Each structure stands twice: as C-alpha cells, then as structure tokens.
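First comes one chain, alone, set out as structure tokens in the form predicted on its own.
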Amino acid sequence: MRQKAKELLESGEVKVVIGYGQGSAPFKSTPIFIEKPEDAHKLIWNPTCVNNLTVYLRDACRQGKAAIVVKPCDARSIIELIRENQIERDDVVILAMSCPGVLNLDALAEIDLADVKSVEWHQNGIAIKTNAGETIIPSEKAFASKCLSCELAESPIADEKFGEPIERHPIRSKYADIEELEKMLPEERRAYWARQFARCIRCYACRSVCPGCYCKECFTDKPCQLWVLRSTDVESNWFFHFSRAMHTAGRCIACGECERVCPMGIPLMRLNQKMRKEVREMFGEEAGTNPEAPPTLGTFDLKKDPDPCSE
C-alpha cells in the first residue's frame, strides 16, 4: 500500500493520498494527508484504523485527483458519494484494504495504556503487546460492534486491493441492537429516546464526521428555522436527531462514526439501523452496494408510485 501510494504521487496521478498515520499513542491512529512521495512511509494499517476517511474525500477531489485508503465497509460511502454526484469515479483512486475488524477501545479497559507497545491482528482477535508480554483479546470483545455483524469479505469498489479476502462469520445480527427497541410499546420507545436526547449537548460531532452530511448549510444552522432552538432542550435535540436520520435514510452505510465520536455515548446507530432496516424492507436496497443505481430515495416513478392525492 505504501509503495502504491508512493508511485501514485511520483507519477503525478494523484495530488494527495488520504490514509492512516500513527496517532498520539500505539493504540491510536489518525487521518493523514500525504502529498509527497517520500512521506508515503508514514501510512499505517492495523486494527486502530477506525476512522471513516471518506468524510474528507469531497474536499480533496476538488483540489485534484485523490487516492484514499479504505476498509471494505467505508468503501460503501464512496459508492454513495458517486451515486449522489458528489464525486466523479475517475477523480478517486481507491486503495482497498483487507480488514478482519477494527479495535473496540473499551476492550483495553484492563490494560495499562501507557504500557502498550503495539496493536496487531491475531487469528483469534487482536494482540496487544506491552512490556509484560502479549495479550490476545478475543474477536467478540476486541472488535467494534459493527465488525461483529460485518458480511463484507472485500471492498465492494476498488482500484487496488491489498490483502486476501476475509472469510466472514458474523456472530450477531446487524439489527441486533434494535430488536429490543422494536419489542417496546410506542410510549416506552418514546421514553427511551427522550432519555437519550436529554443528554445531547448538540456539539454536532455526529454531523461533522458523517460522509453523508455534506450540505453547505445544515437546516439547523439556518437563522429562519424554528424547529431546532439554540438551547439543548429535549424537543430540539429530538427534532435534530430524527431529522438527520430521515435525511440520511437510504444513504447511511452504517459506518458507526456518529456513535463512535459522540461524547455523551448516545446510541445513534440504533436510530440509523432502524432506518436502514425500513429502507431495506420497503425498497429491497442497502446503501453503498451499487454505484450505478440511482439514489434509493432520490427518484420517483409515477407508474410504480402513483400519486395518492390524484384519486
């Protein structure tokens, strides 16, 4: 991957390679933007590469052709950006990595983080090396929740692939987190979400990290709108989160970044997964699977969907 990134920059085929670099500690990585061939060695690939880097792709492609390092799950965001005419397929070189799963930081709760030397994939999960030796954390505990239901053996879109396809054995349903919610009575679900949204501080981290939230001006920032007040009252928070879920319906690829970055630990993916499930059942489609298909909720066929108001 480093060699290919170096070649792309040396040839001038791309202006930048978006990838992962070493973070502030061995158990962290950070997005980096490589513009010089001699810096390609700074790229890394290991279980700490959790960010969905496609959030940077629109801006990068405006400056010229870009290359990007992606996990199979995150590659679906590129498909959505192409479907929605936010980027041209020819403007991006996709460096698709083989990915057994990314690190769930909570799995390190019993490890002295100051003593961590490296984090690597292991056949049974993730290996954490410290001065005291090596600790193997099993897959069901080591990997992020989304990885436990991942069915992608390889990237659905790619120009270059690195690593062998992964033989997937999901150990939980992708909709496992919403099964309990669906069993609740409507008033119980309302009370559940009211408790969650009461904790929201409206920092908008969920919006900033989402590849699908690219509006120049979000509806919540418009001075004339009256639905979402500046104060973080429950009703305004409620309206913001449910409106955002509606705006990303049929487009959310379930990368889980919104929930990962939420400083208040609000389970936003339960909301998004519910919308994904509804879209799948209603339209038979999942976001991020076909770059040639029109956006799921971006088309209207009068023959298939007659106007009920005309009757």
Contents of the next structure:
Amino acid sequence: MRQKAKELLESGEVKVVIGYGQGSAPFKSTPIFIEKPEDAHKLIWNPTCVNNLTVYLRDACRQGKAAIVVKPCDARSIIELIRENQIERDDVVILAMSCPGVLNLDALAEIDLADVKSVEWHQNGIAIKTNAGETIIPSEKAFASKCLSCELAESPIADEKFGEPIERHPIRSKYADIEELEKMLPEERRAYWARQFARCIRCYACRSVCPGCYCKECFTDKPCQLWVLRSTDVESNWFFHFSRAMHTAGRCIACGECERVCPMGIPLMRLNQKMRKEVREMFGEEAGTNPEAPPTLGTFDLKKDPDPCSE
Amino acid sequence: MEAKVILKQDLAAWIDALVKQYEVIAPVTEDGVVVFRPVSGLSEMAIEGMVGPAKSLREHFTPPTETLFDYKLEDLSAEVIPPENEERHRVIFGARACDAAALLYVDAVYSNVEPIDTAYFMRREKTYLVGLFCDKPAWSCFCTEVGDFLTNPVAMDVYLTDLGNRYYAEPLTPKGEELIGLGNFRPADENDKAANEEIRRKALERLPKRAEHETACLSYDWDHPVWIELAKKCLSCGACAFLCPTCHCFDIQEHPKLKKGSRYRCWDTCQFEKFTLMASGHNPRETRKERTRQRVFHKFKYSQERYCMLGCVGCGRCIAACPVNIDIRKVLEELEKTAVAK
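Could you switch over to the form predicted in complex with its partner chain, since the one displayed so far is the form predicted on its own?
Time for the whole complex; same chain goes first.
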C-alpha cells in the first residue's frame, strides 16, 4: 500500500494520499495527508485505523485527484458520495484494505493504556503488548461492535486491493441493539432516548465526523432561522438527533463514526440502524452498495409509487 | 489544618449528613459514562475506583444553557423578568484537582472586566468542593506539565485520597473543616500519612514532569506549519472545547414567542465556523487554520498575557475525545521546537 501510494504521488496521478498515520499513542492512529512520495512510509495499517477517512474526500477531490486508504465498510461511503454527485468516480483512487476488524478502545478498560507499547492483529483477536507482556484480547471484545456484525469480505469498490478477502462469520446481528429497543413499550423507548439526549452537549462531533453530513450549512447553524434552538434541553437535542437521523436515512452506511466519537456515550447507531432497517424493508435497498443506483430517498418513480394527488 | 481519616464504612453516613444540609453533586455512572449530578446518597455515586469524568465541572458553574431573563410584551411596554436564584448551597463531591484548578482560571476571566459575571460568582460562592486525588491518571493526562495543583490543590475545601479501606482527608479551608466535622473522622496518624505519600508518589511517577509550556507560543508563529497540519485533519467539531474545563465562551440567543420570550446564553466555541462570523459576512477566522491556532494561542499565550496564568490544566479531555487524534501536547512540542530554535 505504501509502495502504491508512493507510485501514485511520483507519477503525479494524485495530489494527495489520505491515509492513517501513527497517532499520539500506540493505540491511536491519526488521519494523514501525504503529498510527497518520500513521505509514503508514514502510512500505517493496523487495528487502530478506526476513522472513516472518506469524510475528507469531498474537499480533497476539489483540489485534484486524491487517493484514499479505506476499510471495506468505509468504502461504502465513497459509493454514496458518488451516487449523490459529491465526487466523481474518476477523481479518486481507492486503496482498499482487507480488514479483520478495528479496535474498540472502550473495551480495554482493564488494560493500563499508559503502558501499551503496540497493538497488532492476532488470529484470535488483537494482541496488545505492554511492559508486562503480551495480552490477546479475543475478537468479540477487542473489535468495534460494527465489526462483529460485518459481512464484507472485501471492499465493494476499489482500484487496488491489499490483503486477501476475509472470511466473515458475523457473531452479532446488525440489528441486535435495535431489536432490544423495538421490544420496549413506546413510553419506555421515549424515556430511554430522553435519558440519552439529556447528556448531549451539542458539540456536533457526530455531525462533523459523518461523511454523509456534507451540507455546506447545517440546519442547526442557520443564524436567522430557528429550525432548532441552540439550547441543550432534551427537546432541542432530541430534535437535532432525530433530524440528523432522518437526513441521513437511506444514505448512512453504518460506519459507526458518530457513535464512536460521541464524548457522552450516546448510542447514535441505534437510530441509524433503525433507519437502515426501515429503508431496507420499505425500498429493498441498502446504502453504499451500488454507485449506479439513484439515491434511495432522492428519487420518485411514479410508475412504482403512483402519487394519488396527481390522478 | 489537621489531616483526618474516615473509614469507608463511615462514608455513607457522612454523605447522608452532607445531603441533609446541601445539594450534593457527585459522580454517577450513566450508560457507562461518568457524569456529575445531584445525588441523595452514597449508593448512587460512582466514587470507588472512579475513572475520568466525561465532563468537567463547567456545567455546574456556567450551565450549557442559561436563561438570562424572560420578557413579556403588552402593547408598547415590555416587562423583563429576571431568572430566579435557584441554587442552594452545594457540595461537589469527588472533584478532580484539574477541574478545581480550572475554576481559578475561569474566575479570572469572568472578573477581569466590569461588570463581573454575577450568575457565575453566585454559584462559585455557594459551592464547596470536596476533591478526590486522582490515583490512576489516564493516558491523556498531563496536569503535572502545567502546574503542581495535583499535590497542592487549589479552589477546594477538602482533598480526599483513597487509601484502600479509608479516605485520607485534608481540610484546606475553614469550610472544609466544617464539612469534615459532619462525618466520623479521626486524626490521621503516621501510617495514614505514609500511605497517602506513597499513593501520591505512585501517581506522580506515571505523570510527566513540569514543562515550560509558558514559552511554547512566545514565538507567536502565525504561520507555523503545525497549524496547516491541524487544519487538514480538524473537523471543526466542538468536542475539545465543550469538554474543556477552562473553555468559557458563550453565545447569546433569543427564543421569541408571540408576546413573550427569553434570552439565554449557551456554550459556544472558537472551533465552530460561525463563532466569529460578522454581520457583514466577513469572518476573521475563516478557515480551520485560524480556528485551531486560536484555541492553542488562547490557552498558552493570550491567557498568560491577560491573566498571568496558563489557560490549560492538563486534564487531557480534548486529547481523549478528539475524533482525529489531535493531541495538544504534540502541538506544543512542535511549537516549542521552533521557539527554542529562534
């Protein structure tokens, strides 16, 4: 992957390679933007590469052709960006990695993070080296919950693939969390979300990290139109999160970034997975699978779905 | 003031006594997140082996949303209704040394020019802090780089250290002695003092040494390459600022209804694009380069110039929470390299 990145920059085919670099701790990676071939060695690939880097793709493609390192799940965002006319297929070189799963940092509570030396994939999960020795964290604990239900053996869209396709045996249903919520009585569900949204501090990390949230001006930021109050009461927070879930319905590819970055631990993927399930049931479609298909909620087919008002 | 000790078995009774007289705000675990909120007894609290609270104490002094006044309109006259002074005297139990130290900084900000922020100072005066020594600093902690308040606490009334089966308690103010007087404490003996020292030594061993961050931004390098690097990856969210115990900026908003309404203030941050947008349409901090630079310069340069103190207490929340791993320690390192070179 580094070699390919180097070649792409040397030949001038791309202006930048967006990838993962070593973060400020051994269990952290950070997005990097490689512009010189001699810097290609800074690219890394290991279980700490959790970010969905496609959030940077629209801006990068406006500067010229860009290459990007993606996991199979993140690649689905590229499909969405293409079918929503946000980027051209020809403006991006997709460097698709085989991914056994990425690290769920929150699951490492019993490990002294200050003591970690390295984080590597292991056949049974993730191997964490500390001063005290090596600990193998089993997959069901080490990996992000999205990885436990992952069905993608390889990237659905790619220019170059690195690593062998990975045999998938999901150990968790994609909809496990929402099935639990669906069983609740409406008032219980209401109380559940009220408790979650009461914690929201409206930092908008969920929105900022979302590759699907690319509006030039978010409805929450309109200074003169009070779509939603900036006050952090439960109602306003609720309105913000539900509006976002509706705006990304049919487009959310379930990369889980919104939930990962929420500093208040709000389980936002439960909203998004619910919308994905609804879209699948109603339209038979899943976001991030077909770049040729028109956007699910951005089209209206009068033949398939006649409008009674026009008759 | 004399250090005392309370056995853990007596803690519940002490908390009960505090709850009788004060509103007690303490760490609670909710859906896996540690938050400070009012409690009615020890059983609700997540004080034992407490991990880092998600938020600082900021919301208890400057709430994320605070009504400044309500108003009513009748023909051509307007009636302004001031907010009720809701707070009774409170005890914040289990405060971190970093979060307490941040209050001194915010005190300076909100009293620097007239008029002082009366709502904030009313809460400050009515609040007593029972701090808890941080015996398991997180990977992102660097309080010892920016001050020595971990072992010489400020803005607290009592400082507790967990000694296993008991808490070591240092009263730091007469009010602190009064609070301790409500529990079954005994004077600390030599063993307690030694155990306390040992726990402090172990925590300090894990933490970095005092750094010279006072000099980091002296070069005032407006076009340092680090800003360009940050601008590329920063996503302009407000996670860093809204978790920060010293960030204090707010916006004033109106909630108008037909013949009544309210004016409130709510947290705002220099990381948001609209923060410096002028009515004319001009934005002096138009790109992420200017905005990320502002956050670092504000904490490590402007704060020294204005208040003679750093605007950072090293709690590390911005580091742990940043979605793209922007680490302010690394930014300072980069700036210090050039500061030295010059």
